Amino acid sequence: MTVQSAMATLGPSRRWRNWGRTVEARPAAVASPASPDEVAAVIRTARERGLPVKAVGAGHSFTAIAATDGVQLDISAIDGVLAVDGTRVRLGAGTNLYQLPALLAPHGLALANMGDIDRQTIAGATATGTHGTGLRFGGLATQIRAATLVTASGDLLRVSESENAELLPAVRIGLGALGILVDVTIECVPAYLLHAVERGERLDAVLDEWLDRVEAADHFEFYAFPHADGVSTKTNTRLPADAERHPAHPVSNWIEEVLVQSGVIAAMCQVSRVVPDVLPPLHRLATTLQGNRDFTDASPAVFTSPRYTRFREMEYALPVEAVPDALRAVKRMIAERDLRIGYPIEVRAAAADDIWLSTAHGRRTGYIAVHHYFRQDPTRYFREVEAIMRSFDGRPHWGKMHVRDAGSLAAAYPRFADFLAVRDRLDPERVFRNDYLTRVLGV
């Protein structure tokens, strides 16, 4: 592939948006490749003119993590199945989670664990430290075994755990600052069942039972909302694939899904705009309407939920047996400064792992997600909530809202200086920089 001909899929500057509305960009080019070679031609190409270059996924990162006024790298077209080795599949990185499924039903393989929302590409989900629920299970990117970048002087890098091994905790979340991968290979598991069970709860006899319940499940995950005391849990277990399925069924599930998470959450947000102090009454109905169901379907199914309505969020990773003090200081924030707030707050927990970047590296995590209304600022809330996870030690997911800077995220991770070093080693140039990574890793 000649450079020549790899610029052939550059085309003309246009304004770029992610799915939050919190990012809009304008690059200088758009390449579309649709192979590796095409992306070193790219980078090559991008480096004689001076260009920095970031590859774009789904846009579903709230920060600006993907933005550029250099060469914006759309990697859709490099997805699907690219190999499989037993439990061992190898994607292309522009494959979206969604795809997943049906990519891996022939196989009988599923992942081992995933997130609720699935328009991600692999690539970057896996770099900005995506994750589900579940004490025993890492985020998905623990869940890499190998993978291929392209460097900043256009030459394809493999990482795996017999080829430049001492790469991969670096590698696996690795922010877009180390190249662009260009695909990665996912240990997978045996395709399995999720029986979920699904209740209304009081917040207070969560939070006294949260190390319990976290260990004692598979899968467990609450949402609390910010004017009730009430709190919707979710608890998954894990089924052999022959088990039998009791789906949700379709009207229950567009109830659930469709009408009281979305739609009465925007109904919610649209009419506080105009009438903040409605919130209180509507999250105290919200907690009644709030469904109990058990039903049983393959995993996908189960983990994963539609968003239809947009909104930005703030993600902070905390030592699990700080979660109740956390949230409880985030209620009385709420109800101390008089905010109005209409998303739930959601709570998750994850593995320790020994990924140098990850938000869980070397303890065992608690997740506080905070959501605001697309159309309405988030700033106060969101700075009032991030001081809060602050003092218990928490650790900002890469991909969500928040203002921390390389200084303080020095202290948060014991390998970042490692990290810092392999960026050096990979791009010394800083081919791949924007403001975001000078901001969270310094020039």
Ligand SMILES: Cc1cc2nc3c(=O)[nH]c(=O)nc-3n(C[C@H](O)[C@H](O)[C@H](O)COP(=O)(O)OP(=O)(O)OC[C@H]3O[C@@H](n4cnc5c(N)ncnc54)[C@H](O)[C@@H]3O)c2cc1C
Contents of the next structure:
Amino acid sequence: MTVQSAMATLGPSRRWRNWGRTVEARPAAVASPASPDEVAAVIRTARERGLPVKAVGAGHSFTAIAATDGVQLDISAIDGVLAVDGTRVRLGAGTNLYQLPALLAPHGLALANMGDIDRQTIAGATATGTHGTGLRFGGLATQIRAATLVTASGDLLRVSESENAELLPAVRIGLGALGILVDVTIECVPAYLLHAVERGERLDAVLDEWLDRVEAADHFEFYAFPHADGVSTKTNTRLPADAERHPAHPVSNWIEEVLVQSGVIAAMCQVSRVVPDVLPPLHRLATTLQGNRDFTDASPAVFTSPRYTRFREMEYALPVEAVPDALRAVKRMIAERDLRIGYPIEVRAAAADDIWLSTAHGRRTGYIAVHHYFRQDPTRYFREVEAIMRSFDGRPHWGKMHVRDAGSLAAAYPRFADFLAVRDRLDPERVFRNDYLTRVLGV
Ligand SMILES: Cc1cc2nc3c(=O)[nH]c(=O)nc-3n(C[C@H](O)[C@H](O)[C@H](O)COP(=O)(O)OP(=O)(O)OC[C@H]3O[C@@H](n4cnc5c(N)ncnc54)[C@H](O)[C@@H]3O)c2cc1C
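Condition change, the form predicted alone to the form predicted in complex with the ligand:
Zooming out: every chain and molecule, the one shown earlier first.
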């Protein structure tokens, strides 16, 4: 593709908003390349015009990490399975996670672990360190075995365990700062089922047993209600693909996912804007009404569920042992400051890994995520929670709201300077810059 035709592919400016409605941008131009060559041509054109370039995935980051006033690259046309070699699957970088069950089924494969939704693209999810739960399982980026980028010079760069291998720990979680990913090779696992057990329990008991429970289970997580002592625990156990399935009853699924997780919480948030004192009794009621469920289904159906209500989110990664004290501190703070918080607090865990900017770098990790209804201002709540998380040596999720900058993040990541050196090498002119990257990485 020539530069002229690449210029022709730069579509007109249009308003862009992220899912959480925390970020709005008006890119100077939008391009929808369908091949690595077209990506390269757009990058060269943008550079000639002095415009930065930013790929956007599904816009599910709450931070401004995907925002640009330059050229926005929509790579959704670069998707699907490009090659399969045993359990290794090369995917177009714009593949959405919800496409994967159908794409991987013919090969009898699945992702080793997933977060709680499947809307993201594989490039966007891995670039920000998206994770699920399970102390024996790393985040999605730990499954990356190779990737192809188009660099700032417009060249194709292959990174794998045998090609430019020294770049792999940076490229796996690259924050969109190192180049445009056009494909990603993921280590999948044979397809499996999950037996899910959901229970209503007491917070103190769950926190007292936290370490034992995350160590014993394949995938353990819980949701704590800010104004009640109850928690909803989820324990998923891996089973072979030919085990007997007992999918959740559609009515119980609707009650849990639509009515409780989205409808009731949204209603609570709406009502509490007018009558703030309604939340504590409603949370106590919700913990009493909570149903216990057991079901067995294919892993993506158990890991993920739809989100019908918009919210804002901040999530911090802590040493896994720190979770009970940190969560108790958050609950104490909410009571002392007399805050009214509708959304439950989500608590998960992940294995340690060696990716330079992974929130789980070098330590077994517990995650505490706080949410706030999108029509309410989360500033005070998130600021107070962030102060607590920092006192426990917390690292913020790159795609979720936080106020940290390069100065404080450098101290949280032992290989931060190595990542910056790779950025200097691959993008010395900062073609892939935006305000968020300048804040969290420095110039
Ligand atoms: C409802 C909801 C639930 C969520 N649940 C979880 C969860 O369970 N666990 C978790 O960890 N996170 C979760 N997240 C956060 C989410 O997974 C991440 O923020 C992720 O980045 C979103 O992927 P995306 O495709 O929307 O990427 P975007 O937000 O569009 O982009 C993210 C970054 O990736 C870059 N990027 C995208 N494509 C490319 C490319 N081709 N090449 C280079 N860079 C690229 C962008 O430039 C940007 O820097 C959730 C978010 C929401 C809104």
